[in-house]
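Just the one chain here, the form predicted on its own, laid out as structure tokens.
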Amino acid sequence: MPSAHPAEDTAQTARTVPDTDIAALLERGRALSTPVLRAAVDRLAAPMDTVAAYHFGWIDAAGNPSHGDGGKAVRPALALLSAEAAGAAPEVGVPGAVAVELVHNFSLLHDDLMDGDEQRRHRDTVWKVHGPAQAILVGDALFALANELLLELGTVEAGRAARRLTTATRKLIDGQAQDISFEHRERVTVEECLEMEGNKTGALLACAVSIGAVLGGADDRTADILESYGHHLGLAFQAVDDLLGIWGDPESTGKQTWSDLRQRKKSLPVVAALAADGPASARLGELLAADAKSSDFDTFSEEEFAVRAALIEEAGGREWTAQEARRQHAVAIGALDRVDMPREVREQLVALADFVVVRKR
């Protein structure tokens, strides 16, 4: 089992954030688009309406009313502020909101079925519950929700903000491309790392920031400049990911021990203890070489899978990646300094930016 969690690597913020602080942000996030998200699924057909409502958490396998894990919200909050930093009302931003969440879960939902992840929020995933096809036309139908969500808006802002929402969306499927890519290749570079994060995880966060800015009017160099906080989040985001999807507790993020090893993901920590020098990064890409060719690779013990994870910290890939994070971080932060925003916005997206680095799941 992991014996160490990845936030104590992303621990040395220069803030500590009250938990109630965040909370409160998450969940104005929730309270004002779920509603909106609930209405948006109802306009599916049958029988997708159910299996989306399934995989927000809304019911259960069975079809019962549940109140199951629908993820951190993280996107939703971001967006509320962006319409708050161009000076609207968080409300102006709601249709932004939903819009990312669409998206962002039509990209989970075909995720799973491409990675084979059978658990997600600590539940079966769709496919694994109501089938591949399901999971394919539910993901399909949810994208389409979400330009059609924005676009019925019939304002110029809506137009440029679905711009920028399509512009993300196939930028994230442009990383997940790469990043199917190199699960068969020896060796991927750091930097093409970095560009299939910053694809994959970047784009959709960058468009969350900026989209509720652009609704609430804002020009499109405040956007950019929120679009480059929310990039640098995003690859921030997706190292300490990257650091959970290997020594995370299952308990936490609901996926299996070593979730990342099984899947043979070239996330950062292995990709930068790859490249290292020394015997522990010859040794790893060793066995991992040897695993791409292995026929009994699916039936690897937990030790087996112990050893790799060990290679890598020794190799540096775990400190690289947790200082990865915390530069990245940085980088987000300097950028709201480039644009006027009431006080009390720019703490909070400080806030969720230390949230976002410093967290167990």
The other form holds:
Number of protein chains: 2
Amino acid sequence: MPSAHPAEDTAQTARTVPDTDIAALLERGRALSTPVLRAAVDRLAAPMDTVAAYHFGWIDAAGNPSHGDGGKAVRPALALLSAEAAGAAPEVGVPGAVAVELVHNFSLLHDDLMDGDEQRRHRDTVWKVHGPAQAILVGDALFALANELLLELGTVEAGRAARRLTTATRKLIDGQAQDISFEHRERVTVEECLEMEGNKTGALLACAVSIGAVLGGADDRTADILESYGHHLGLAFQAVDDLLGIWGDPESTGKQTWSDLRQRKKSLPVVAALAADGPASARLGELLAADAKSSDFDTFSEEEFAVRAALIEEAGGREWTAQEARRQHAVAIGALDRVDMPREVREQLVALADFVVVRKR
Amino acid sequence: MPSAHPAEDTAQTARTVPDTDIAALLERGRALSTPVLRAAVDRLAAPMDTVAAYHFGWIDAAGNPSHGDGGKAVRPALALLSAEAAGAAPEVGVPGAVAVELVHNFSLLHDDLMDGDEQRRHRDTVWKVHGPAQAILVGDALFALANELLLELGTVEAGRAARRLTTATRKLIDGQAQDISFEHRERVTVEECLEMEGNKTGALLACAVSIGAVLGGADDRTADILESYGHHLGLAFQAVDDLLGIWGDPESTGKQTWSDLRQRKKSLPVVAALAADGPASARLGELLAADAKSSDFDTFSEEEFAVRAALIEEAGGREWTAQEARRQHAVAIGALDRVDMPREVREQLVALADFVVVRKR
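Follow the form predicted on its own with the form predicted together with a further copy of the same chain, if you could.
Next comes the full complex, this chain leading.
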């Protein structure tokens, strides 16, 4: 039976580093990358600098300084560890950390607008506060800044890093295109869903784990193996996200209850449940097919979503997804054996993988 | 007195190459770059490949092959000449030509959506046909493809070219931000308008003129001088565009009559007219200030726009802008004296500059 919290039991066997160290690791990533990120955003012409500052939680909608929730900052932490994995100082990974964060936030700005999401990190989204044009424009600007930051380093390594980031960004965009197309389709296979999530989440996490190493002079083989860890970590991350998107606590996630069901997302628990045999899967299929044509969908009550969530669970979609998170977690950890790196760095990458699958937001 | 056609008398003294050669030059740019562009677009995941093919005019809205108007293709022609300016074969400039075209079309896709423009090149715009999400997504994808195409060359020169393209793209985005902000302001100075146009039009044309040379191994000094030619050519181009945006023939431009006035654009003729002394300027200022608050603006008749256009002309905004096109044209041509290049290449760059200021669409 799945536990009360989405994936809390997924990584108990693998844990090697206490939670406090994870907090310190994430804090280090934030502390080293935020000043560079802020300086990059300051380059933007008005009013894009203000809009970006609002998006990052540095100011509120009225323009007053705020200490908003800037997200978990897993990617910057990974980019610094990535530099250390190649034997370089963590600072070497900073331009990579910032470039990846810029691309990540470019995609959030555009995706929130495309998906019509009104809330992110407990605050109104940029398009909601500053309008669609600013969401498009500032997203574009952050994407351009990411490349600028790397390419102005002017080194061969920076060119290689920029190339990997560009490839990851293209996959990210492919993934968003697939995600959107799934919302208009009645059926999506588990394989299609995993491919979409590999593009939408795996590619940029993979790049975060290779970019510091590339900037530190790692060869392509090392970078590819680190990307393999990151790719599977991303799939584990997304499986947990998909669980939280249905069963997450709104207080923790900052999203509505049954968030992904309200958006008709064909996330892993849903497609796995629909792919199963048995009456719960069949009944779920009927309900979702009817929902797709229903004009009342927008006024559905909590209970109606609860019924669908219960059917997904009964059909095994919740448990399958929790297992999938554990499977991807194991593959990610396994990749680390194929590359030489300092023991502490490996331990921290393992700890971060554990953190990703047990998190509650 | 301004001539009946926007800028037909601007470049008679400078013309050195017959029109037929310009057509051949543009056709060479199109012929060498289009196959590479199409192959790049084919890399996009469905349905983005189809949406992009529609945007470029290769298929119609129903998906049938078409031979749409892909634009003038001035930028590809410039990128190939740019390679030749550095003593390289025109083919060396092709990845640069395609990358610049991809960035140009990324900006068209996003700008048309932000500006609410429903028509481009005599066809419905992408957001109108395929929806806003596809316009955002495919724009993002084209931008990423541009970098990918350059960086996968894997050379130091390609890294330098990508850096210049990224800088140009950031300016392009700054320019669009300025353009949008101007629409909400009552007054914009001529200097602010020129700065905006330098960013929005000058930067990418400048990059087109340097990118082939950089790929061909030119040093930064040479590339900077070529960019200076391109920057001023861009400002001349935009001045002509601003004339066409008010007085252009809809049959040629593919836009509505008084297009820029309908969109309340603070283009050069408008800001120059408002900056002038005299009763026409004062009356224009009163009218535009009232228009900004008018709830009937969307139902204005042809005559009401004609009155405003006549006041702009009477206040000298039309003539000032035609002169500005000639001034920028002269500065662009002058820059070519500061760099060594084959005589035929220089002649063709001069001829292209002439073409840009006499064009009617």
